[in-house]
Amino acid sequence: MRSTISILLCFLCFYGKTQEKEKYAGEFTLGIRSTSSFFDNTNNGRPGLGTGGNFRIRLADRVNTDWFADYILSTTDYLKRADAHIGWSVLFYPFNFQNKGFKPYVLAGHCFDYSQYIDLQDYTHKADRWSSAIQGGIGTHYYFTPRFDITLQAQYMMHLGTHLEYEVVNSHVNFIKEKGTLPEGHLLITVGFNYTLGKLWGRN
């Protein structure tokens, strides 16, 4: 028992140790952004554009957590497409930058999403579907301020679970939904405008 209590308590002195070593843990931003989304196969190339919200939870001086929210619209020839997006991501920095400059990352993470094609000839004729999603990439913070930074990033989103589509036969759109198919993805550039409000915990 004794044993016990003192490998906590070295434990308790070691992890207090090092989060004083982490000046920046602790960190809360805010932020809005725009979303560019560039599809796989069901927008004849033509992107989404979007907008959204996001905020940030530092938990240590090279590791983030950033937890989002985006809607976009995009349209072809036939449809109008609408996708929300609410999810969190992992960001880790390879270099431990301050806060000012360049401080360019990585991410992976998780989301939920939530698609609905609207045909364009009938409003009335629509479909959609509930998926989930994992998502990797790169990006960067550029911090004017050590409190507000401009963030640019590129990451692919892969839905996983019922994937739909459309085809068009004789200028009369039909909708395919099916379940356990090949993964639908597409590409995500995300433009954001974030200022850190303080910390949550931590010395400042």
Contents of the next structure:
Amino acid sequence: MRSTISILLCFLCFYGKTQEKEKYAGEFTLGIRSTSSFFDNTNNGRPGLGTGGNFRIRLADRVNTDWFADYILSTTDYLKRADAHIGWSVLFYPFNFQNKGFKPYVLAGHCFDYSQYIDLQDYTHKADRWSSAIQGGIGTHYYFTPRFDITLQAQYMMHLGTHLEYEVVNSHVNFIKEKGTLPEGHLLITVGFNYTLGKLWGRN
Amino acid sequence: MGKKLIFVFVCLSSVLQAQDLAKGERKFLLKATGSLYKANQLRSNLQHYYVGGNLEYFFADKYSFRGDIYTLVGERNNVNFSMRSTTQLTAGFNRHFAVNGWSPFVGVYTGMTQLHSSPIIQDFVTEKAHPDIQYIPLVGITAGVQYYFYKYFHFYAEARFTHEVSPYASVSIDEISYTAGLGFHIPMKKVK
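Now that the form predicted alone has been shown, please provide the structure of the form predicted in complex with the partner chain.
To see the whole picture, the full complex is given below, headed by that same chain.
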């Protein structure tokens, strides 16, 4: 028991000292963003267009977390596809971590996803699915001011869960829903603008 | 109610100081406008008329955050849709190039359109099957100029390019809208 308390105290002391050195830890950033979806198996190569928002909570100088929600719409000649993503990513800054100039990062995270496919000839003919997804990618911030940045990122999102596809037979759309954990992915390109409102902790 | 608003405005003005707009100071400026927008679709001769407005806050002399809302009040040359109503909600950032009282700017925005329409088609069964309300993501760029001629008023003119994807077919329904008018602003810089 005594050793456990000692270890805990040591950890807290170490954590406290680490926090003192972390100049940017605790930053809270709010942003808007637009996401385009590429290489989707239902879009025939046509990108989907999305809008959304995000906020970031920075855990350390080199580690940030990004919490986002997006709504993406894509339309083919036969189908309207709507995707809703809500999830989070962890961002790691391997090079510059200061809020100026370019700040590249790698990211990985998790997201929940809702997809709805609607037959454009008959809106009552539709299919949907809920799934979970993981994503990874790269990106960069560019700071116009120490608080205001533009963010450009590319990530590949892989859905895990029920698989949803469609086929067109004699101009009639058939939806195919396969149970299981087949991976299905798409490339997401995101452009966002973010403003740092302040620090949640470590203001001194 | 009107007297209360005037009282609040006078109180606010007494504790806030106008930045020197003539010298290009914009930080902490809060501005609002309302106007009629004319819009032309690029892939057709369809014309839309919106009534809308925006609220803009300068968090730096060169940068501002802006939120807009528009609602459709009229249209011309529409042969594909029976438009009942359209409302656009957008948010974005502007970059200003202030020179004295003038403030040319460019900006980007994203948002959502709530479309309340029905395609004009012959098949009653199919028409009935279309949903009343659809939500369409949008992105766009804007450019314009503002001229600050008085502590609380400015003139402005601007154009907006909006890119959207049609919910009915695989085509974009991009449009350019433009407007000009009188805007209202409040200097929010505190007296030291």
